[in-house]
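The chain that follows stands alone, in the form predicted on its own, written as structure tokens.
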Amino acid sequence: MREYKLYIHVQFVGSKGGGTEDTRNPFDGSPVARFAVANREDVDSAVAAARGAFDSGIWTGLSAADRAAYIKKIGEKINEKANDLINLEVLDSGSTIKKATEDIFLSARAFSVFSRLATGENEREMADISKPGFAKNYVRYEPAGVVGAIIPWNFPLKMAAWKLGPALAAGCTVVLKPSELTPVTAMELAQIIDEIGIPAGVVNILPGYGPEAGEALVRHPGVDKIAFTGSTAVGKKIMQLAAEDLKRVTLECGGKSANIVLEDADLEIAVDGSIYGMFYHSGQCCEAATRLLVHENIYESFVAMLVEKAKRMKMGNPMERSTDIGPLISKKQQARVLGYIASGKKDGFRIAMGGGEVQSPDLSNGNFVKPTVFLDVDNRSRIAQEEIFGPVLVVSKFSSDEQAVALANDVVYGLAAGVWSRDVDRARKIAERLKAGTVWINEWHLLNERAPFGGYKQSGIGREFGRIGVEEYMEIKHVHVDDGVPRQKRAWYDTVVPK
């Protein structure tokens, strides 16, 4: 079993507080490793470090060009280790292997891809007030400062990437605090970047609870911007606690993603499509597939086929690259899951497919859940408003465009959505009238570190990735430079300074 201490200022050091934690292995209860937990002292150290290293000029200082190298060599060793991390993404978050593959090789991409935006500009001038003669004037988009970042546990090192790439970047120094739930690739990236020797201070990781590190970090006075991944309710805390010192934010929350399917539709591929885009890492996904919205035209149909072809998906252990359903991530979300089935169930909705715990005594030790659908689910029940997190797929059906569009946006999330229709013109129309932040058509799941990410309404606050992700992390500065105007020219001359 691994051991993993904090990572603060270059160092790896055990807790103030001394506690340490195992963490479990979803698919069968067998710890995978040992962390240390951080309390707050641990916490006043990291962001004491991280405040350090901004303030010093250490990272910022360094050209962009030197800046992006470090970035780049993150992503190097990632790859150089791969085999190892994704073995331990899978014991330590119950990914299954085709998952956890994927990962890791987009984790290391994310650092590749931070490392171009690194070299961005940064100085732009604004010729439309500039004129030659009175000023000149030009924006800056300078570093924010220290960034807190708190990650969930279902995507450990890709959301550790996403917060870390971006934020380096910037000119950001970091204190990253990933899950509990999950800290082990995180801790092996710590070791990671302290191989390449990134300047001390400027990267510090330390896994904690929320209530204690968490909180403390949103809290502290050192820290200039929180970026903020996990659920909704989690992400409202944080916005309160930060309004303390106006803390600048970015919430990627929870999501309840509407996926339409017209009566046009490739029906073969929106089948394929809409089980991937549902039941991929169990349904663990923010941007899930959670509501299948379907055509009454071809309502039954394409529900026997996705029904069909869900059954013969194979649930088991996550090392195995014919799994194709793995377990969730602990025994208090199946239980949470379970609660919804049985909402569900009570509510009075058709259950097409699963609906339960899994009985085999060879997943008996997992955390695992029936693959489940609801059939002609009221859009306003629990089951259809509410993210649940898990394998838990509800399907309505509609009549028209307009109404599958009302139902879309019928909810308090706005994170993504998905349109399958051979017209894509008419897909496009509908899309541009959906209030989600990332729109698919044809396709699901399919997010990329060049454009933006990020949710409508109570699905967060800010953008994720490119260009417009990196600044995020910035503060955005005017610059009025004076061009030589005499002072009898100037337009304050005639109001209160005396002649």
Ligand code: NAD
Contents of the next structure:
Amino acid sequence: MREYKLYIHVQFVGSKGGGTEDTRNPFDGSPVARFAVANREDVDSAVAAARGAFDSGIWTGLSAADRAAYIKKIGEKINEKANDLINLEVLDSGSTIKKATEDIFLSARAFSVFSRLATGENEREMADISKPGFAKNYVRYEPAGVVGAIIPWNFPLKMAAWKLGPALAAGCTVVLKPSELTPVTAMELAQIIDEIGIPAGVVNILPGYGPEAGEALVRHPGVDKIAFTGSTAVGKKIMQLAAEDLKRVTLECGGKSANIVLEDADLEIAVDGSIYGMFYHSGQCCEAATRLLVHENIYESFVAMLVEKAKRMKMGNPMERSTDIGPLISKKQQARVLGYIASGKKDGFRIAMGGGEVQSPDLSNGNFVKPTVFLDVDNRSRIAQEEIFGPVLVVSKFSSDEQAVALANDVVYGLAAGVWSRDVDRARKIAERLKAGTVWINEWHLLNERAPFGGYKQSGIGREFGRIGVEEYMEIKHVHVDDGVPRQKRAWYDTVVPK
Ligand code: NAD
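For comparison with the form predicted on its own, would you give the structure of this protein in the form predicted in complex with this ligand?
Let's see the whole complex now, leading with the same chain.
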């Protein structure tokens, strides 16, 4: 069994509290790896390392090209070690091997994209308010400082890449806390970062529990910005804690995304896309297509097609290439999802498939839940309003575009949405009215590290990806330079200054 220590100031060290924990394979409960669990003192050491590195200028002082070279190298090393990382991601997170293969490729791609977005302190002239003989104005973009990054368990390496990539590209130094449930590939990433020789203290990675290591990081006065991905409940807590010293926060939180199928959609592809949107990674995706809204004219036939096909998804050992549906991350998550299924049953909604735990003896040690479809669901019910984060689809009917938009927007979340239609103009009109950070038309799950991603409403604050995402890791400064205005012509000449 592999053992991982904390990565602080280019050293692999044990936790000061001596704590260790084993991660468990969600497929059979067997131990996967042992990792050191960071406590508050470890967080102090990691922040001191990141603070020292930032203030010394060893990272911010590099040219954007030099920083880009380091970031690119991280991606290249991920590709070199891809087979090992894929294997570890399956064991540690319960990802199917098909998903894990994609995740590792996309993690490497993310570093490659962010290397191209690397920028140093830079300036943009404000031509609209600059005037020769009066003033020159420019805006400076400066790295925000030390970033505390906190990530969830559903895409362990990819989430680490999505935080480290833009933070390093912006010139920040980082303390990254992976989820206590899936620290393995983040610690392999620490090894990679160590191997490529990134300057000391620029990246520090330490797994630990949210209430201890996570909160210590959020409250730490040496941290300038918190970049968080996780549940809305924890996001709210982080915002409260960060408010103590008005720390900058970006929050990438939960979702309950509406997937609208119009009566003129290409039904075959809409069925495939809806299954992919909902059941990819057993529904454990923030922007999963968890609320299916179908036009009344095609409702019964569409649902019949979807259920017939969804029943053919193969549930099983995530290590096998034929497996479509793997286990959920933990027994706790399994119980939570089963609780929502019980709630839907109690509310009396029709069940088209699934509806409980898996009985198969081969899968009895895993955290499996049968892919489940509830029909004719009232949009105000619990299963339609709350994020379940498991393979549970709720389906409702609509009769007009207006009603579809109203239902889609009638949740506290606003992460993503989708519209299926052969009439792209009509779909685009609907897209304009959806309160969601990403809208797919005749697609799902396609994110791009160059296009902004983030949430409306309680799905988050700020955006990841692209130049916009990198700027979330920067402070903005306006500099006004007088261009020789005579004393008597100064704006303040006639105010308070004695003549
Ligand atoms: P979570 O909120 O329970 O935990 C996320 C991280 O926060 C973990 O590292 C955890 O240790 C840490 N944490 C927990 N309590 C904390 C505290 N009090 N202070 C500081 N840190 C704390 O989420 P999860 O169960 O790991 O992940 C699933 C959630 O993540 C879902 O809600 C999902 O929608 C969301 N998610 C969102 C996105 C997005 O981009 N919007 C992407 C992936 C997952």
